[in-house]
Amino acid sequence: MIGTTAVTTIERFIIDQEHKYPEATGELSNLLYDIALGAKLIAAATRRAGLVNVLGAMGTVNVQGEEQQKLDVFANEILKNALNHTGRVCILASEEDDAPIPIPPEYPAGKYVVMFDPLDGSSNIDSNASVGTIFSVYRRVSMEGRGVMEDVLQPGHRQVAAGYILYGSSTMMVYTTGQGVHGFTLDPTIGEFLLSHPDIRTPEVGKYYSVNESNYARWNRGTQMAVRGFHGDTPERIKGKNSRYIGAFVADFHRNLINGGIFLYPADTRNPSGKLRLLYECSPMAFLVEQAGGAATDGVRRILEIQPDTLHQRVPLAIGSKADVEFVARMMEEHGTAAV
């Protein structure tokens, strides 16, 4: 017996979801297909990276001051080319580019804004560890013409879709359109994303905490006390957890989303505003985790309520299981957010 043939592709799933809303035009669905296509191309490149000269550094730095990897640049170009000609997007923005990316004049401008981190965790590439892509979709707020900065600088609660692609032992695409969180695994034998994790719900209390503890001495007192709680130092306040830290946000977030846990990248004396980007990393993951029953904060504010001021704005982040994120917020309130 071969087994069941009842599989659901990402295309079929999105169409079925769309049929629930008579006002849907199909444009957002097609936009998600475009992103899925880009993900397939990036996944193929990551699988063959050591064979096709896409490992190693480019010898250049991006706008963040970070050394660009060859696969960073490749992934960035793949996503631009998958999105800029469709007529569904009015403007793009990437962590790798210093300014918003205009749609070429030969193509029509659409009603959506797409922002992305093309290859999160790229420092893991040469060691063959997991990396990922993060994306975020908004409706434009400008009324006509090409997109403008106002379209890009929107608070996270206005997102209409967000998600990530994890390139690991398998390639997974996880996304939300505000109607729950759903995960799809790429079947390389047929080249299709198949529904593997419908309606993901993250546990209220997690098993794991993920943070770079080498920065402990540079954290504020509230962060230090929160992490001590996760160690098990304050069992009357919170049960201790196991430490798991890969160093790639998508990979750590995905494990914690499925199994329960919290990821932290707090402010410190070297990075007083945090290190992760609000628009490309924090807001899309916050939208997704809230749809799965979790929470995200900068220690004081809900991430989705933060109004961005600049394209590459950074913020501190605590994200994951709701009770664990609330514990971090309580520690910040009790012990302060000032640098030690």
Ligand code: P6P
Second form
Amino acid sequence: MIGTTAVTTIERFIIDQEHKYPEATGELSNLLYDIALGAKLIAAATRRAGLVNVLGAMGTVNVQGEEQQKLDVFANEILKNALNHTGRVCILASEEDDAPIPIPPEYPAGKYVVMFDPLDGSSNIDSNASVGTIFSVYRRVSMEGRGVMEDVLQPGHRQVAAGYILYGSSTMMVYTTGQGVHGFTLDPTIGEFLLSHPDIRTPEVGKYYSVNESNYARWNRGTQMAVRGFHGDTPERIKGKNSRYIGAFVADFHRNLINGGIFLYPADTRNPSGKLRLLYECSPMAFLVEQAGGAATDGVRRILEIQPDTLHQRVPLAIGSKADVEFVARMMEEHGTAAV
Ligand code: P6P
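The form predicted together with the named molecule is what I need now, so please give it after the form predicted alone.
Full assembly next; the chain just shown is listed first.
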């Protein structure tokens, strides 16, 4: 048998989704293609990342004598170039750029805002561990012309799309436009993302908890009591879980989304606002997890309701299976969030 023809490419799926909404203009669909194209280019580069030194040593990589870019800088340029000329975007923002990225004057400005972490967990590249790209899409709030900071500093509940690409044992793109969460696996033989995980739902109670336990002594009491619950120390409150922590947010998040679990990057005495960024890490993942039936909090507030003050603002994060996230919020309430 040659192989099934009953595959759904991401392009086909996005079009089918768009046809459900008569008011859809197709611009958001095209923007999602732009991101999927960028993802394919980044996937190709991450696949070869381990070879750069070998190939470089043979002099067969930089024939133009180009300086080998760090992969996260390369991924950042790929996404900016995939998005900035399309006329669909009025401003961009990236974990790699201190300030929002204006659309070059030679290109028209569009109605969307796109923010991204181009290669989250890039320190894992050297050990061939998984890395990921996270993106978040809003409609602009300014009326015309080039986008401004007001377009960027929007609360997560205003997102129109969000997703991630996981460069792991296979490359997966997972996104939502508010109509459920859908996963696509890249078939490298044809260069297409094929629908592999339609309508992902995350279990109410998770199998795993993911946190960097080396920070335990620096957490507040509420966090300590929550993680001790996940250890199984308070079975009358919550059943213990298995620990899984890759050190790459996208990879930990994805495993927990599929199997059920909770990821935490809490505040601690060294990082009073935690480590992860609100706009292009926590908010997009919070939109996804809620669409899949999960929850996301900073311990007190729902992530999607937090009004950002600055572009690279950090927030504490507990995200994943709803019952587990609610347990964290209860522990914060009962034992306090003040630093110990
Ligand atoms: P730590 C990667 O550097 C990252 O931003 C996330 O992808 C990951 O979840 C977190 O930091 C890991 O941080 O302090 O546990 O090494």
